[in-house]
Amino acid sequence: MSLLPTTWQDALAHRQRHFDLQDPDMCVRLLHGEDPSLRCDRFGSVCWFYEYATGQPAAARQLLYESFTRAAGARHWHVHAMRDRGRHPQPGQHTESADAPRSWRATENQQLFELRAGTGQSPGLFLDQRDNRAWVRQHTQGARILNLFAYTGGFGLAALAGGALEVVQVDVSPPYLDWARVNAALNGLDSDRVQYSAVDARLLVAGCRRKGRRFDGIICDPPSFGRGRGSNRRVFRVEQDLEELVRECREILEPGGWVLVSCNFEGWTQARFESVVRGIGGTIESAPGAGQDCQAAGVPPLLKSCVLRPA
């Protein structure tokens, strides 16, 4: 513990005060903003680092990250090299120690995940977004759920858990939604309550409204950037195409329903993003966002995130 650097001490003094790390199967964000070189989670028994540019070696660096996850109660580590402060669409180099699995399991608020190594920035968790999934899953009691840019079908788990009757599970992606299957059985949740769509987002908001489709709640969390498959490559761009999709969600909500809006562009405040959601019309409700763990002094939160009901 000693030969880790001081802000990771402290990082890790911080999170055992709020978070039990002595539980195995836990998810935690480790390091956050206090080393702008490195961001790390752990999963159960791993720990995840995102590397950005350092100048240290890299044998001295796995010595640091081995160290660290010891001292976090994990057993094995990951290392993924990120591009251009994580903006870049492909992956850079990965490390792992000798031993560290390609997939496991991890568990976040009571609900388990299959996590993977190798297919992408992320082992399949975005753990900024806990809070949120907690969220919704207090908010789901018998509704029917749209869970746009699904990805592993974190927030449309959460919403079956919380006792949505629906549950429509959207991305563009075949095997991210393969994914979210794994995940749902893990939990042994009942497959009749949900339906997968491998379609583009906007696309199948559009069907919906055309169609009369209607739901309760609905979660819009798009990457900042993105693109379509097949015969539709259209680009999604955060900072041009928010506001007229969650426009056209508010379109196939029931009365009475919510839309948890959030974001990672790097070019908005918060402030900023509320006002592009206000606009839309409604109001605009707090949502959870960011835990304590996604949290550093002097760095604003990356997530942003709303709630909107419709007037």
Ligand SMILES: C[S@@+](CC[C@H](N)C(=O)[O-])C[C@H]1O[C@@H](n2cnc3c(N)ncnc32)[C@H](O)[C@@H]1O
Second form
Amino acid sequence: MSLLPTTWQDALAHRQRHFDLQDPDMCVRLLHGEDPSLRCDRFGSVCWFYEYATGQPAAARQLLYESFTRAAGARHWHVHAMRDRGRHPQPGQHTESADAPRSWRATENQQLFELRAGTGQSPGLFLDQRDNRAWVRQHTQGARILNLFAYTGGFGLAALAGGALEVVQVDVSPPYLDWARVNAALNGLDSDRVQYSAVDARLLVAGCRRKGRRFDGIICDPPSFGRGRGSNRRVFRVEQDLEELVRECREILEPGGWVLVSCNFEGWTQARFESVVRGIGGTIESAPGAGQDCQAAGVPPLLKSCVLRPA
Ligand SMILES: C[S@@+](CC[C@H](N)C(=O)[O-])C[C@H]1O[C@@H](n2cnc3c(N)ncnc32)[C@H](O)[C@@H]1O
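What does the same protein look like in the form predicted together with the named molecule, given that the last one was the form predicted on its own?
Every component of the complex follows; first up is the chain already shown.
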């Protein structure tokens, strides 16, 4: 522990005050912006480091990762190098401890998730959305829910656990939807209440509008930049496409319904993001947003989120 940089030790002490790091399955962000050269998330037994530029030799860094992992109550580590913030994955970007698993399980908000190495920058769960997922769980009893940009299904699982009547998980990527099915099955939630749709979110929403299909709640958490597939190869860019998509979502809401909107677009502050959503019309409520493990003093919050309730 003493060989760790003071910033890492302080960050860990802060997490220890708020989270039970003794729980072998728990998930928490251990380093958010305390050290600008990296971020670290713990997923159960594994610490997952996102490494930005560092000047130190790899061997010295690996000793630090090993020591931090043990101090944080985990056993294995993976390091994903984000040389260009992960925009262009290249071989050699990933290293791991000798015995690190390629697939494992961990718990968030009492739900199990399967984590996987080798599938991208993240092992399958964005921890800054934990409190927003808890909000969804509390607001979905008896509701029909549409989860756009579902990824590995986290928001949809929260809705199912919250008692949703029906959940539609939408993602352009069939492998991510298969993963969402695995996560549902792990929690005994792969029931006929859930449907999976591998289609561009914009096409799905347009189709619902045409058919008059409506929802009580919609989660719209797109990537800053995403590529369409199949018959729609149009890219999705938050700054140009989010507003129109949320407007379309409004048209397929039941009276009294809500849209939980969020994004990580670095070009917007929370205020700018909210002004875009407010322009759509209706009232804006704050969403829980990033938990205290995903905030650091002096680091502008990456996650922006709010709840829109159309008039
Ligand atoms: C940032 S992740 C979304 C995170 C997710 N909402 C969560 O629960 O944490 C982006 C996801 O959007 C999907 N995606 C990208 N462009 C899309 C599009 N046009 N329509 C539907 N899904 C898309 C990707 O395949 C990926 O799974």
